[in-house]
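Below you'll find only one chain, the form predicted alone, shown as structure tokens.
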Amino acid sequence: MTTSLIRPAQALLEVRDVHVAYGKAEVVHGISMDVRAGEFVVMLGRNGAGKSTLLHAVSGLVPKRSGSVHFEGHDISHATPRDIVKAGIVQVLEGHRVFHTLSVEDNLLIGTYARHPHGDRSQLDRIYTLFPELAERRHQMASRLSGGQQQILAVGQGVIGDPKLLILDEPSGGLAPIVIDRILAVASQLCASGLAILLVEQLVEKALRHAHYGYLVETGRIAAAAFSDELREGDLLQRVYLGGAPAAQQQEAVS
């Protein structure tokens, strides 16, 4: 994706000095980062760097030891996952997590329950337009879908809730390249329509091709923050993924 090297002025999501620990072991060491309105932001780093843990902290799925999270200017640091979804943040978890005993359509409707307790069918046509493969299988049990189709369904379940920020946690896991390209292309399309995207992904080149801005995470800290073109052209990616010089001191990513 070609960037203009200017980030939107409005900060939709603001993460400031967030620390997260499992028991006594701290795995996120004071990360600060932003997602601006209408941005496609990617977080890159090796397995175990703390990326998914940070996402779970933003979504309220794991507690924060310290630090703050603001969304649209409101402090959501201690909000429940349900209230965070209502505020407009939806996370699609890693691993094709759908309800296997329900139909494709019922899985999609579950994605509307946070804002509409009885479900909202008005968004179904929009999802079926984005993902025609789901329209063809709307009455099929989710258990009969392939792994790639289940991941597409999980993304559709996130999108149908009409979020302002969609978080995708490694959607490529175990999938064929054609499915990954399909998911990332739809994410770019949604971003172009105004939805902010925060993606954690191991497929570096594919992720940077779609993203506007990126963060490199190393051992629970931000090693670098830059536009995707700059990250692609620099040597820091190689250092982070293949080892080498230790991460620089964390910087406030508020450019």
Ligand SMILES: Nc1ncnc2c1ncn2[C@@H]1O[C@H](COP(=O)(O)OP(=O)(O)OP(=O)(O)O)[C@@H](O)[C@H]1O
Second form
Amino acid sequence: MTTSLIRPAQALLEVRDVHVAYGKAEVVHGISMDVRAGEFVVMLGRNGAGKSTLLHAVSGLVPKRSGSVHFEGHDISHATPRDIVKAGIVQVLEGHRVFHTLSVEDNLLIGTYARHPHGDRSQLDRIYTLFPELAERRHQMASRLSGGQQQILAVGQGVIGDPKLLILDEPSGGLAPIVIDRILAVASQLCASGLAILLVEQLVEKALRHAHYGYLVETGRIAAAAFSDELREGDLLQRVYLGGAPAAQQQEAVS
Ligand SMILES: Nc1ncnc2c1ncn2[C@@H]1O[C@H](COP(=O)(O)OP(=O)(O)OP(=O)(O)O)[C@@H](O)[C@H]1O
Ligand SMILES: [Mg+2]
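Write the structure block of the form predicted in complex with this ligand for the protein whose form predicted alone appears above.
Once more the chain from above appears, this time first in line as the rest of the complex follows.
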């Protein structure tokens, strides 16, 4: 991806000095980061670094010990998950969680419930155009989909709510490389049409190819923040992930 080395001026999501603890154990130690309007931002870091915890704190799924989160200038630090969805932030959780006993279409309609208590069918066509593989299987039970198709359904369920910021937590988890290529390509397409993306991903090379800007999280702190090209060219990622091997090898090691 070609990146201009200027971030858009308008901040969409502003996370400031956020601390999160599980019981007495603090795992996020004062993270500050931004997603600007129209950006595709990736958050990288080893297992257990605190990436999902930070995302959950943004989405209101875990309480913050301290710090603030603003979205479009509004303080959402203490908002409920439902109000955060209504404000325009939708998080697709780790592990392609869909309702196995419901059809593809009913799973998609669930994604509209935050704004429409009875579901909004008017958005289905948009999703089926974006994901033809879901259109073909609209009446199938989600349990009959492959893992990759379930992940695409989970993304569709997020996108159908028409968010302003889509958060994707490790969409590649356990799936074939071709599926993650498809999901990242769709995320880039959505970003080009104005949706901001915040991605957490272990497939470093693939993620940096699509993202404009990246943050590296190490044990609950931001260790680096830079444009994707700078992160790819620097040696910090290699040090953090493999103790010296190039990021491309790390990519091969996990895909
Ligand atoms: N519900 C929980 N209760 C207690 N500790 C937790 C809980 N969830 C996560 N942790 C711990 O918090 C730390 C950060 O976990 P988190 O899931 O945020 O990391 P992550 O960067 O998303 O890792 P991964 O790449 O494996 O998904 C880890 O030490 C983890 O064991
Ligand atoms: Mg995680």
